[in-house]
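One chain comes next, on its own, written out as structure tokens in the form predicted alone.
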Amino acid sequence: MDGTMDLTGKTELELRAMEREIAKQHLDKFPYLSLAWGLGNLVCWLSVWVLCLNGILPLWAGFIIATINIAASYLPSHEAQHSIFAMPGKSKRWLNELVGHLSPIPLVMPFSVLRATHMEHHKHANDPELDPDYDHHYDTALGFFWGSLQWRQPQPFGREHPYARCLKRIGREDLLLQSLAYRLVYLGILCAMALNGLAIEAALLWWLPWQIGITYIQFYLSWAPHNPGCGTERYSDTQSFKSRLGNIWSSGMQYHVIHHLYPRIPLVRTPEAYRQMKPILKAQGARVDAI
């Protein structure tokens, strides 16, 4: 299928059918490449912290390195999140189960706390009530670095994170103890190295880059694929998006409309099967004129 095919005369329904036919084509492969990748992003961040604390790797280039694994260290965690690796009940649910778990380390997020608010993300996308991810939204990619700063400052007594707001919601109250446990690590882990004068080792090698990463990650997940202007139903909740770092450095996201539609494509085969849809997704009233 490409961009010529005749959808002169279909119906929703027709149209919904050719959709998931494309769509067969592409779920239940295993990804191999996020497997490595989310397993070898942690050795290499972990590698970095031996070599440049033992000063065999200069700490500038310590820094770069591993500003670049904390913003990569998400996305095999999410395709473990969506049980890409192996369903409930399978062989290999270990496996998904070990990447989800290990591969978003450097971003001091537990897991479950991660699969159990994307869940929500995806059931009630750009709901204002319901999005744990909803106070990502700004009309502007500058209003989005400016709210992101501000959310990182003291907040006003009472005010909530919405992932926990979330998870109070659905009734995961349990989970806030693992990310309090996770963020006194972590930063019991920052202390211990300052009060032993390796306070600028710490802030470059995992302070600082997990505030870029951190960012990096919420432009272009959440803010780029779902901002300005989209809605809450099955073809305007997303859009695709031409990001000027190309696909590759954008975590993939320029064809997130895919995703959301069919979540368990491995993230690898969502422009091909963007490609493939785009024609039947844009007579559906999908979002796809910018790629």
The other form holds:
Amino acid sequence: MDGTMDLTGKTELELRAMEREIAKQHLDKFPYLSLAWGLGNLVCWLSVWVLCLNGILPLWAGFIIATINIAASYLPSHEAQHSIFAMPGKSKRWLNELVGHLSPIPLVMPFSVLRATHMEHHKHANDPELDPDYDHHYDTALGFFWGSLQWRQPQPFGREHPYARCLKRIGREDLLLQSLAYRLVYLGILCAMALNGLAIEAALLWWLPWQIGITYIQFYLSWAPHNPGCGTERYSDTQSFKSRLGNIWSSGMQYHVIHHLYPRIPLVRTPEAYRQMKPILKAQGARVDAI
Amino acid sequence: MTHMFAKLLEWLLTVLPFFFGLAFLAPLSVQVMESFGVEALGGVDMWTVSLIIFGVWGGIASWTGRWI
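Output block for the form predicted together with its partner chain, input the form predicted alone:
Zooming out: every chain and molecule, the one shown earlier first.
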């Protein structure tokens, strides 16, 4: 199929069936790149610590690499959240869970929390009450940056953290303890380093890269594909967009619309799926004009 | 018992910014200033200055739930 397909007179159901046919070509493909990325990124980040603390790598270079590592640490886990490496019961399931747990360690967020809240995001995308990522909705990028800063406060927007509220709503209070444990280990490491004369190293290899990385992730994974003015329906809850940084440096999110329609298509295959599906998506009313 | 544990965790979360101010931000500011050769401000040792500033700031963050 290509951009010249004739969709005249097709019903919504027929269009949906065409969509599914295209999606099938991209499903159940093992994401080797995400596997290498997830594990390699963590190894790289840990190596940066060793190299910087031993004076082999300058701290400024370590800061740049660590920032990229942390910004890149979420997506392999995101593939695992959608069981793209392997579905439950499959022989490679352990690998799915391994990547899911290991890759977001620099982000200080447990895989189980990310998975539980992300599934709620998919179920309720853009719903002000139920979407745990709704707090990134702002009309302007400047507004987003202010909102992201607020999201990182002890009590974002003067209330309980949206992920904590989400976990309580779905009856997964047990995961709050995991979050707290991650947080305490993270702060414990930062403080122990600081009190032993390594505060600048801790700040430049984890604390500051985390602040930048989380802002980047929220910008490209949440704000840009869902704002402004996206709805809550299947074809309106996200949009394609043209990134000034290109597709790779915006984490492949230009084609996020494909991810919301078919979450089990691996990230690296979303551009091709998008190009194949675009006329159908346009006919279905999706916001796909940007790219 | 569970209720007490939950209360303890809630308290811990509330006071984290205060301890973060004292145990991370204060030493960080001391070490940054040290790298610029500043060891005292207005005759007051940098550690004292930093502990006061970040202790108070962290305390306010604990109280209000926001650093800024």
